[in-house]
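Have a look below at one chain only, the form predicted alone, in C-alpha cells format.
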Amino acid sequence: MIVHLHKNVSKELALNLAEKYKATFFENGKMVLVTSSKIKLPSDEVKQAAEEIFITDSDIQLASKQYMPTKREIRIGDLVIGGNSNNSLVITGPCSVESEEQIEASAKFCVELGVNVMRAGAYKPRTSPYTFQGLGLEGLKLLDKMRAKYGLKIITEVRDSSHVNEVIDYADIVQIGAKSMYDQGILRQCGKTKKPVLLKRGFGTTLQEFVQAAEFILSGGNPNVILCERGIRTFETKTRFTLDLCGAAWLKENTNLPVILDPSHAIGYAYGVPDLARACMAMAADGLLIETHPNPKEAKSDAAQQLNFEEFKNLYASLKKVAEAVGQKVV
C-alpha cells in the first residue's frame, strides 16, 4: 500500500506512523508511506493523514502502472527519455576504460557519429579474479576528463558498495550490473541519490525479483530508475545468455519505468548484436546498451561481444530507420 499524505502532516506524525505500520517514509516532493503490499485495508488513522492511497497486487509497488499509469520522465542532463517523448536513447563505447589512448578514441567516435552518451566501466565486477579489474578511480578520471573535453554523457557501473559515492559523484547514469543487482548497500545508497540509475536484471533473476530491486532505489526517493533488460541463464549453451525479450514486454506492458535492452552482453558474440538490436528497437524501446570498441580483438574485457566502429556505425544508421518506423527518435 502506498499513502501520498497530507500536505498539513507534520513530518513528526509521518514518521510515527511509518514507525508503527513498519512502513518505508520518504520525501519527494510529497510525504510519501509505503507498506507491504499485503497490507489492503488503512486504519483509520492512516485514512485521515492521507491525500491519496494505492492499493497494489504484489511488492512491485512504486514501480507499478497501478500506482503510476504513465512512464516515468527520466532526464540526463538535456536529454529525456521515458514520458511522452519517445526517444530511444542509444549508449556505446566500450565494456571498460583501458587506456587514455583507447577511450579518447571512443569518446571522438560517439561525437563524430551523433551519440551523447558514452558507456564504460571503472570498476569491472569480473567472474575470475585472475582477469582485468578495471582501472578503478583513475578511470572514473579518465571519463571525467572525455566528458569535459567532448560534452559526453556518461555512465560506468558499480561493482560493489565500497565505491559507489565515487561513481555517483563521476557519472550522468550510474549503472547497477547484474551480478551487482541484489546488493542492498548499493540500491539503497542511489536511493538517496538523485542521478539516474541504470538496474541491470541478474542472469538468474525472476521479472519479480528485478522490479523489487528496483523498488530499493524508488522506495529511498530516487524516482530515477531505468530497468536493463541485458539476457537471462537457460538451457541453451550456444549463446552467451538469452535476451528476454518476452520479459521486456512484460516490463513495458506493467511497469512505469523506461526498459533500455543491452544486446551486446546477451548474445555474447558480436556477429549477433546488430540484429538483435534492431529487434529491439523494433519493440520501440526506451534504449539500447551496445558495446564497441577501437580495436575489440585487444579489449581486456568481453572482447567477443564488441562491435568495430565501422560495424556500429552501420548498425546505428539502420536503427534510426527501425525507430523512425515504429514511432520513436534516437537520441
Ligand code: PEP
Second form
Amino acid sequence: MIVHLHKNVSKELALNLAEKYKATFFENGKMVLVTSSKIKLPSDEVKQAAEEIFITDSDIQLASKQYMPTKREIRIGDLVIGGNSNNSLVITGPCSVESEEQIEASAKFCVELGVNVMRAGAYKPRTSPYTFQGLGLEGLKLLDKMRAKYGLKIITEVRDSSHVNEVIDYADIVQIGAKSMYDQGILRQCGKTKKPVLLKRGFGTTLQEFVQAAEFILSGGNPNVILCERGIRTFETKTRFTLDLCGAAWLKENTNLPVILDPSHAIGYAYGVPDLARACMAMAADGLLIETHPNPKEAKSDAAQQLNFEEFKNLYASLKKVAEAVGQKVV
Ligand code: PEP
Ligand code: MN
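Target state, the form predicted in complex with the ligand; input state, the form predicted alone:
In what comes next, the whole complex appears, and the chain from above leads the way.
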C-alpha cells in the first residue's frame, strides 16, 4: 500500500505512522509511506492522514501501473525519455575507458554521428580478478573531460558501494550492472540522489526480483529509474546470454519505468548485435545500449561484442528507420 500524506500532516506524525506500520518513508514533493503490499486495508488513522491511497498486488509498488498508470518521464539534462516522448535513447561507447586516446576517439565518433549519451565503465565488475578492472577515478576524470570538451552526456557504472557517490558526481546516468543489481549499499545510495539510474537486470533474476530491486531506489526517494534488460542465463551456450524480449514486453505492460535494451551484452558477439538491436528498436524500446570501440580486437574488456565505428554507423542509420516505422524517434 502506498500512501500520499496530506500536506497538513506533520513530519512527526508521518514518522510515527511509518514506525507503526513498518513502512518506508520518503519525501519527494509529497510525504510518502509505502507499507508491505500484504496490507490491503488502511486503518482509520492512515485514512485520515492520507490524501491518496494506492493498493498494489505485489511488492512491485512504486514501479507499478496501479500507482502510476503512465510511463515515468525521465530527464537527462535536456533529453527526455518515457512520458509521452516516444524517444528512443541510443547510447554507445566502449565497454571500458582504457586511455585518453581511446575515449576521445569514441567521444568524437558520438558527436559526429549525433549520439548524445556516451557509455564507458571506469569501475568494471569483471568475472575474473586477473583481468582489466578499469581505470577507476582516473577513468571518471577522462569521461568528465570528454563531457566538457564535446558536450556529451555520460553513463558510467558503479561496481560497489565504496565509490557510488564519486560515480554519481561524475555521471549523467548512473549504471548499476547486472552483477550489482542486488547490492543493497548501491541501491540505497542511489535512492538518495535524483540522478537518473539505469538498473541492469541480474542474469539470474526473475522480473519480479528485478523490479523489486528498482523499488529500493524508488522508495529511497529517487523517481528516476530506468530498467535495462541485458540478457539472462539459459541452457543455451552458443550465445553469451539470452535477451529476454518477452520480459521486456512484460515490463512495458506492468511497470511505469522506461526500458532500455542491451543487445551487446546479451549475445556477446558483434556479428549478431545489429540484427538484435533492430529487433529491440522494433519493440519501441525507450533506448538501446550498444558497445562500440575504435578497435574492438584490442579492447580490454568485452572485445568480442563491440562494434567498430563503421558497423555502428550503418546500424545507427537503420535504427532510425526502424524507430520511425514504430512511431519512435532516435535521440
Ligand atoms: C557493461 O555495461 O559493460 C556491463 C558490465 O554490463 P552488465 O552489467 O550487463 O554485464
Ligand atoms: Mn561491457
